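First comes one chain, alone, set out as structure tokens in the form predicted on its own.
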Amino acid sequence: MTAASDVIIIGAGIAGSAAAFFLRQRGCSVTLIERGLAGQQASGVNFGNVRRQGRRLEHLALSNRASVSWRRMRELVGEDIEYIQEGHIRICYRDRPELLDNFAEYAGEARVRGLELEIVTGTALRQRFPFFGPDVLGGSYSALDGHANPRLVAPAFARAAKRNGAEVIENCEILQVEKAGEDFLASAADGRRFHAPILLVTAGAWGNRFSTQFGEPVPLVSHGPTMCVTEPVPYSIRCAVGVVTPVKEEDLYFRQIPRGNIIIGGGPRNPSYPDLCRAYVMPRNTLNQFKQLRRLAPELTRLNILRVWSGVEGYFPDEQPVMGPSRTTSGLYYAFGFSGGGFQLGPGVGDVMAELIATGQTTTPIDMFDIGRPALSATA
């Protein structure tokens, strides 16, 4: 059995790796354990949106807290994670003009929660975003949002945590967790065992496997995003772009990176298989993205696709995560199931969970993410 630490964290995605980093800043000893490599699953295969706008209003406090870390990321982790704060715009099409009213209403509510948005239409829209197709009616622009490289962020947090004294163990699959006296005991497939008085589960689409072992099963399902990247062209689109629509097939978002490539996501999700740690891209979903791109930004459809990918993401029925303490077991905490929206939140999640574990409370409200909320217990 390994030497004890204050906290065991299972899952080294962005939430778990950030939690390890912030716990070390608070003086807690940490063992961060990952079945594969840090950031290998959902945290590393997503679109890379660092946006606050469009989230539920009650989530903005957590999103705002994460935003503070994003702006300090190089200082925090000591590495370039390709964070670009050049804005984010959500658009609507001419056949859904009522969405412009929704944008304006949301902007008013968001402003009192610390998020400034600008509604852009007409000539101003065309001048600032000349790549939009004629069907685009208007948009909601957030100047302080942006995007980053998801393949870099969780590993950077894990390395920073390790430099600060955390034990980071990769390629180690935890099969069983249990409370043994005052400590938690985590047993790995290779026979290693780890113990600590506090356990934090940040295992993404696999979180239910561990919560169930403590009598807290939840209705977590998995899906895979539809992602692709194009050949490079001159760098000209600095903000991230997304479509707001009630029709899943019309859902689309893209961003350009300084190397010139366009990264595209959205539309119907792909099937994923947590038991195999695999998700498979459906060609029709990629083709649908380019069909929608003709409407959003027609010139981009001339580009060739270089690569497609997907990944395993965990979703709850109400598309809200589980985050906070266990209801059955003292010393047990959860932060998983972010339903495709956890990348931007990740540093804030890690910061909040570190605060909660170290002090017993948090200044950021997370009660709505409780594992015992009716939306989960009714369908578990």
Contents of the next structure:
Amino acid sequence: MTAASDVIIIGAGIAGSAAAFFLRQRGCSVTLIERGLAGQQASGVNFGNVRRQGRRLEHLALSNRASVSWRRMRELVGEDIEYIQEGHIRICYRDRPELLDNFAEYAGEARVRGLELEIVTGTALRQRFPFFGPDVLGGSYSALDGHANPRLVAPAFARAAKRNGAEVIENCEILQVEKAGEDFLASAADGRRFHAPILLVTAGAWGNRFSTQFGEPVPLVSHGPTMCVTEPVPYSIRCAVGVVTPVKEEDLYFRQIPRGNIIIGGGPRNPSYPDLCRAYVMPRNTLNQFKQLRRLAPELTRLNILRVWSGVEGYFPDEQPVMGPSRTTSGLYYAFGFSGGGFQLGPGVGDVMAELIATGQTTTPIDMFDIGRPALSATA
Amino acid sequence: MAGPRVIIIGAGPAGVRCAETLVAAGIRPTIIDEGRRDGGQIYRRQPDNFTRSYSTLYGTEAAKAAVLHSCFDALRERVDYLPETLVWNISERVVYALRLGKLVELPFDALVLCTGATDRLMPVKGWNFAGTYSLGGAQVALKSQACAIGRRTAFIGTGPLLYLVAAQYLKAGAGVAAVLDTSPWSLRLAALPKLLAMPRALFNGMALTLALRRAGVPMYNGVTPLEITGSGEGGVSGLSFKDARGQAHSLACDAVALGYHLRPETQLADLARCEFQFDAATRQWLPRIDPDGRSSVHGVYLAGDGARILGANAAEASGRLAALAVLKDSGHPVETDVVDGQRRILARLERFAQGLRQSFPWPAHFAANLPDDAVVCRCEAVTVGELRRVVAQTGATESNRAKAFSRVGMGRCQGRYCGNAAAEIIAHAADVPIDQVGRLRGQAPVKPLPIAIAEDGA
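I have the form predicted on its own already, so could you send the form predicted in complex with the partner chain?
So here's everything in the complex, that chain up top.
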């Protein structure tokens, strides 16, 4: 037995769930298929940064488009996904003063592209962000960014899509995809089959399994982020915080949630096992975060952590996703491999892919994410 | 020739007998223990400057406690003993521990987890008020520090510990408001043939009950807890319950000791990536082990109540068996009849443990009747109603999914105390079998870990 719709989406992470939601808004019938549960992998285990600044300038259009959705999120999905628009600050340390110049240069370029940033240093920095250690030189502050609860967002999009008429099928692993005549046929491990004239692959770290079946293998690898969370303490740090540094060990970010817990991420990545859908935090990576926190926000080292976690994230060599139409097969679209930066983009990716599928074009440039770009073929 | 590097975690009856067996074969194991002294929970040794006698501390188990303690004392020079040491993670055949504020990393060839058990808890409305302790917690206060949890303590729940701790409080001169058992008497009668596998233990249990009755302590069987009354400021002030005939009662108390038998502490087995399987008899997930304690992970062994709730005597036998398994797997000669002997002891104790499970069952059905405003997860202050709402609105029917949406099990205890009950609430609310609800995955650190430990560089 086969089930038919206008579009099949494989993978109910944030990109796929949002795409299903926005395709329904455009009147397309959608079947959203997920091997496990919506948002269970990278979309659910990441830090929850809703951050535009620091992204490559050519990615800002997509990021800005996502930002519009973030600010309307409650209205869009009809529930609270704990989005806190209290700003985001990226800082640099005293031993790399040149980064402050980079911040200023970036802020000028970002302003032209619709992202307002403010450079904060000296007394102003100490007064507004008293938790920073003495080694913090200055920062770039983005008022209209923030953070959200990653565990809630993709499931909320999937539920909203379902309420609006999308077919959402969880616990259904698609093994084989092919194009037979005008239609794509997706066959599941449990024997179910789905067909539609359009197929969108939003399968994250597993995207290559499907692109390969259409003659487009890509050099996608997986890593696990290093995450931990502290016990709750009075809510006082509203903005999300991140370090800019060329040294991987110094990479650190944190945010506090109204419940009081402080979520900490960053540093060297962990081995991940896509076949098991698992990634494990190496204890040394947790300890490295402790050490780095002493430099970034020394007062926080008086806390205990309660839990660590990781997850399977898909990375490309140039740390840019694949997003757009297939080069080999008409009606086939991709949006996967967001290389650790997909959470904030997610709603924008869904929006853009829905526009592209429904109208044949998109007002937001995504050419640099083409699956045929040299950076992918060279190492494929 | 250097022997295998063996690490034993836990210096209770399983860990001590495991160490003894390894030492006898010429191996020098490392014993890591959270406690300040050896003995585990049941044979917990009092601090050095305390002078209570063995019979005061351990009652009918005094002789066994003395034997185990002297066994450990005799081993001290032949083992590396790390007390007051918390293992917070296990990764790539290395144990990560925190010892007196310092980080310790210990590589191993064989790891024997003798992590013991804690109380299995079912929420009751008001159990979040100060003054509510687990039965085990109430016992630790008494055994270790000679303190009672209140002036007038109500004991409620089920299992041998209910009577033991109440009797210990009575004997220590602490006020016992009542002993309220959720299991009906009839189950104990039905289980009698199995309980007779250990006539002395059965007799001791009956003697405890008798002592409580003689002292005039109100005792009920087949009760249903209704509510612990009190206030956020003042803590516990009373307890109400229904008796077996449905009659409501309330009593005044300033502390409640609560527990429904025990659950194994399996987080370290989880971090070591051992496979778990659902145990229908106890409605919980347990690490999969072979008869000698080998887990699904090569080189990782389990013994004692941390693997199966079989009691202290069984812990000694399973500790020896795990050591024999370590020896056999690392090429040491092991006599088959020694293994068989310990296995036979374990089989008899397994029969007694079945009797206890049958006598004092986990009251899964209470989950359905918990009021919405009762707290299920005390760490994160999540109510039963909130968990039910999440199940109904999001379709989360699996423990980890419900945790992600509701925060149940995300706090300091990581679901060690609410996980079993939360699973029952989810199963009932979603109308799915309990085994399909799954179990909360263990994540490091096992207990809250101070960030300041990295002070000297990691």
